[in-house]
Amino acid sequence: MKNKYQWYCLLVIMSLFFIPLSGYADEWGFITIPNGKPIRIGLGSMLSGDYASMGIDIKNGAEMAVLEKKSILGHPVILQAEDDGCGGPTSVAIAEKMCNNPLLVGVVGYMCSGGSKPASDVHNKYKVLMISPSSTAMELTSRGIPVFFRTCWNDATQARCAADFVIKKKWKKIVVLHDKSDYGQSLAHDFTNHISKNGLKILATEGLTRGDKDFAPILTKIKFMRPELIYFGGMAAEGVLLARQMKRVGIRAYFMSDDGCYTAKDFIQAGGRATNGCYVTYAKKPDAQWVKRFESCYGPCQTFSPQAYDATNILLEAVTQVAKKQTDGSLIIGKKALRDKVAGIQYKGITGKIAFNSHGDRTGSVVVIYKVVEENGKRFFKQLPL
């Protein structure tokens, strides 16, 4: 009996050497990519509707990174792009769909803060990584969601940059508008706080509705306040209408907005001469050689394609380092290991050095001021000196 027991113990000990070490390594579980199956990178972005130009630009940035990578450990990499509608319900539905795809390793997205917020709850439930290139609302990284990261900046950084510029310009009579979204309201709130702390006067704060086309009633009311500046937290579809309709009703104030209006197609081209002299906040321009390569494939770079390209490459790099190839050709990827690899990454991207703090915010983000100028018959965003 004793010999039989000793033999049994020996078999148990020997069997441990044949169980993959990855089987003990991850508290969140594993993604298994069978032999011959592709690795899927998810993407949530607005691919139709008013903000499609920005959303397709994001998709193009992610697609470029995937096409350059091609494969990881013998498995092809493919992009699964979904139209998130820049909103909560659609983003949640897409999150459920993608988080339940066994071949999906993470998502680049979602495009808008109003979509990323509820979608991040779904991702956290399934412990599926998400890296947004464009969702800037502060609360996204203050909610303790460990699977959320972003390669863009947060609204506090952007709003502070705008407010500091206004203070430097000594504009004292300011009206703040927003589009009632998580994104727009967050910017308006942070901008107002910073302005107020420095003794400047906010004449009024008003919300308008995404999708509306006629802002004459609200602008007419504002006209009699004689503002020096109208600051708008929102997207280009409404921002360009505000810039045009301000001129129409006779408001002579400056117009200033955020990265949502940093799009040559939907703001400058759509607004024409009415956009001359308008200000927007956005990151420093990305690597010039990358822009040249991107535009040779997809046409003019709009807004967040550089951040989407970097986000996708960070996810691909993390998968490359974490994935363990098995004897049958399959890959095993620990979910927590993948998350931790992203959290600790030091990545040199085309938008600059990328690292994340403990909340998932990109550290060292730099936002600058751009002005729409017309020179030699061309109208464009010109970066102002830091």
Partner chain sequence: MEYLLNPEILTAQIINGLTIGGIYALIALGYTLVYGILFMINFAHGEIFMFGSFGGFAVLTLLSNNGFSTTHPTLSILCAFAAAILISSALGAILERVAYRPLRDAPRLSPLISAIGVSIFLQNAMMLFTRGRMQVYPDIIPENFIEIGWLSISCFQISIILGCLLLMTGLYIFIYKTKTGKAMRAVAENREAASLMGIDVNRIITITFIIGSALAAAAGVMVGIYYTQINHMMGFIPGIKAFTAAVLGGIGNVPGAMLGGFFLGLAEALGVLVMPAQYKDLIAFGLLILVLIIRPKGIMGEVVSERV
Contents of the next structure:
Amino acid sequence: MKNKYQWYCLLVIMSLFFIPLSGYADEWGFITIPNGKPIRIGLGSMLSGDYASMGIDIKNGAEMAVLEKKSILGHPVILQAEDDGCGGPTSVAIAEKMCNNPLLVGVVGYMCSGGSKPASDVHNKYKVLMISPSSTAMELTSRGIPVFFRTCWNDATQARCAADFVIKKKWKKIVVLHDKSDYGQSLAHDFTNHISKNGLKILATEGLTRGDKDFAPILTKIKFMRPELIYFGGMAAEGVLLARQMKRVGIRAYFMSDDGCYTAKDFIQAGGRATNGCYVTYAKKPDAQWVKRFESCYGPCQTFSPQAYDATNILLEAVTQVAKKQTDGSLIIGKKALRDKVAGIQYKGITGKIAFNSHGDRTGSVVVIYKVVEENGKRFFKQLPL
Amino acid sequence: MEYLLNPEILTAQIINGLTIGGIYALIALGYTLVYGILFMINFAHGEIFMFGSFGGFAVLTLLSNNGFSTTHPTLSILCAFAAAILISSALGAILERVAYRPLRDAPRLSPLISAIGVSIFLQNAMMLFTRGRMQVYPDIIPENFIEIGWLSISCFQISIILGCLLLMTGLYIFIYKTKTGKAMRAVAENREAASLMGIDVNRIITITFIIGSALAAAAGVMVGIYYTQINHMMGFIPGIKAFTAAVLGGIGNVPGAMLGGFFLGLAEALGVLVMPAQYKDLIAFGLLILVLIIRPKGIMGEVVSERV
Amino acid sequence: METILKTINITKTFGGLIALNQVNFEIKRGMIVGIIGPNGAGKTTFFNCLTGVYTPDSGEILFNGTNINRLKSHQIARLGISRTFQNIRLFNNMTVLENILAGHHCRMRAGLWGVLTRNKRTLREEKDSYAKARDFLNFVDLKGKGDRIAKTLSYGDQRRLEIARALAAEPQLLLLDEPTAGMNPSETGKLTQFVKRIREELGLSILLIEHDMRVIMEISDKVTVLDYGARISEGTPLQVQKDPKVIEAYLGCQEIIINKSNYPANIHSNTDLKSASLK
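Switching from the form predicted alone: structure of the form predicted in complex with the partner chain?
Below is the entire complex, every chain and molecule, led by the chain shown above.
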């Protein structure tokens, strides 16, 4: 018995030597997918709770990409979706769980910047790739984390786009609101910065609480300032209430918000007539054909499913190119090689051309302005000409 | 500070404060009624409120889909209230029977944990049912505004304030004038003596849950109609705020909960005028701490308590 | 005379302590029966068993011939047994009248639906119950104090209110647990007369626990003596007084029992030592 065991050990050690010998050295190590085992793509987003509908939309985008890809070099691809609750501690726990899964090649996520930030440290520790479809906070790409990429834009891009538009429109009296989250605050901050650089003044900046329903007190106070524009950094749940309650309180100002409010169901449909004329910043419309395909499977396309679809595809593409099939049928994927492949990718996605800069941000201008318009009894986001 | 001196903005804020305060008060009554009788905090009360709101939503959506609501808007809204009250009351009664009654003689923390468990369970059940999506109340009646100069007051706000006052008056009459109400108070005062006087304590406790839940359901429908969007998490913040209101007023004290609700609503609305809005919750909870330091039993709390 | 309440061998234990040991007891309609015994003899436990606060471990309690062992307190109250407490347990923050109305609760029929819709029958019933409550208020001489908060009443008034509340439940059998505890001689005298009036005017059977021997002597038709949870004697007040077992149970207290005029005629304090050892 003992003898047999020794032989087995020797075999294992030998095979370990065999890997570098076969010419794939990788300073970050390898992911080995044994024969017959599936390749796992992780997904971290909020699947329950306040913004579950946005999180599920992301999951649907990723799922669609995985289902279309089906397999890589004979290994089936499966999506492992985890609910990270959009928050620090849970995201870290989920990140640890995913990074310690030896069959997982990378993660699409995480959904919120507040979750992506601590999770990216975990991913950096294990050198597991993450591509977020929706975390837009500036600091994510400025912290020198090599394994972080995003297929969305960053807050500065978005806020600058909004600010430029405001400057162009010559609106002078502006009130900024945010939902006190990392996301909302950073948008509000960047927007304010950009506005003030151009010599305009912000009348007031106020924060509100996520999950609250009654903003009449804040808006009553704001009404008194007689603003021309209210800019809100936050999500649709609060954004739509603001739009509605602005009308209720009697504020006749424009309302402008961010990608968080770019959802037909939770913003336009929920807000009804009150959302007419509201502006939001969001990516260029995704490929129309894709939207049709998506909507036939999952219902109305919301906010980040196109970005999630692209992120997943980039990950799958990189795996396809980097993975090496062994004679025993197993796959070997170099972690550094995978990362470098993603960093240098030139991908034609449904949200446009995708390439990453050295920080992991998408290059090129991606954000445009939409306005809610009502035409022929239908209300929708209309992209404004650049 | 300048805002506080402006009578128009002040009036507007008072109306805002009364609106949300009325809703807090209705929910707070449920906390206080149950506490008064069982000395436990029913932390699932926010979810009962949420279920009520969804009940009203289901009925209104149904009625607006088949066109009934366009021809009979008022009747539809009454139906929504009835359905919500029915659903929440049933839920409240079932909760009491299943989650709290078996623990009635257990240490006080056990029903508390049970309540928190039920709360999470109900939230998640509704999340699975609605797939986590936000639901939107259909617009049944157009919102009219009463405009007085700069002020514009929504007729919804007026109806909510009046509705809350009406329900509270009803509750007050129920508790102080009817036989069941007297029995409720008797059970709250001394459960054993009440039982020996021929009062069916279990029945009274069930009725208490039903009434608290019905008030929460009414608040739920009001929130639905006024704020239009509801989701499975909607019970959390109002639940916490209403609990605060109940403690502010003196938990276990019915007029106290009403007062506490309005007090909290007004404090939030007027507080926004004094400091930036991000400190709204700070004001609410800071006030709670302050009141509890000065009057540990709340504004209307009993001064002498002879609880055994 | 028919038997209204009968217990057959009821036993109640708490852990290792036998609080009631095979107690047989009987009370006939219209009788006033006193229960005496040193502190800790099981008198209040006996009351608690009769009113459903405790369920006896074994034995049977028959009220008007039906077994009420397993009934809940409120069901027993509805059948017609009502009681007061050794330490007053009023609904302190309710008014005097409301206390009496709460007692009458079990005689009212309206359900929650009737109460909420306030239909004619309920309203009439509530009106009637108010009238009845006022009658009881007058009966216990608390006229004019109906709107006072119960806890603001004097001690003697609180005692009488507790009796009024018990009477409002319209019982057939009234259990009084030390009704004169803490009263001065003149109050005690008034209360004794009052208990007699209850029997005469309302025709109730009354069972009372009492430490004051003069009260027992004056109003009981029959006396039962409990000691260590067991019935050690029963008979007319005079018979019981002479029973050597009773004298022994009370140890050195016989002079007090015999010397009726000696105030305080309360054995209570003399038996503290014994009760302490029992607890």
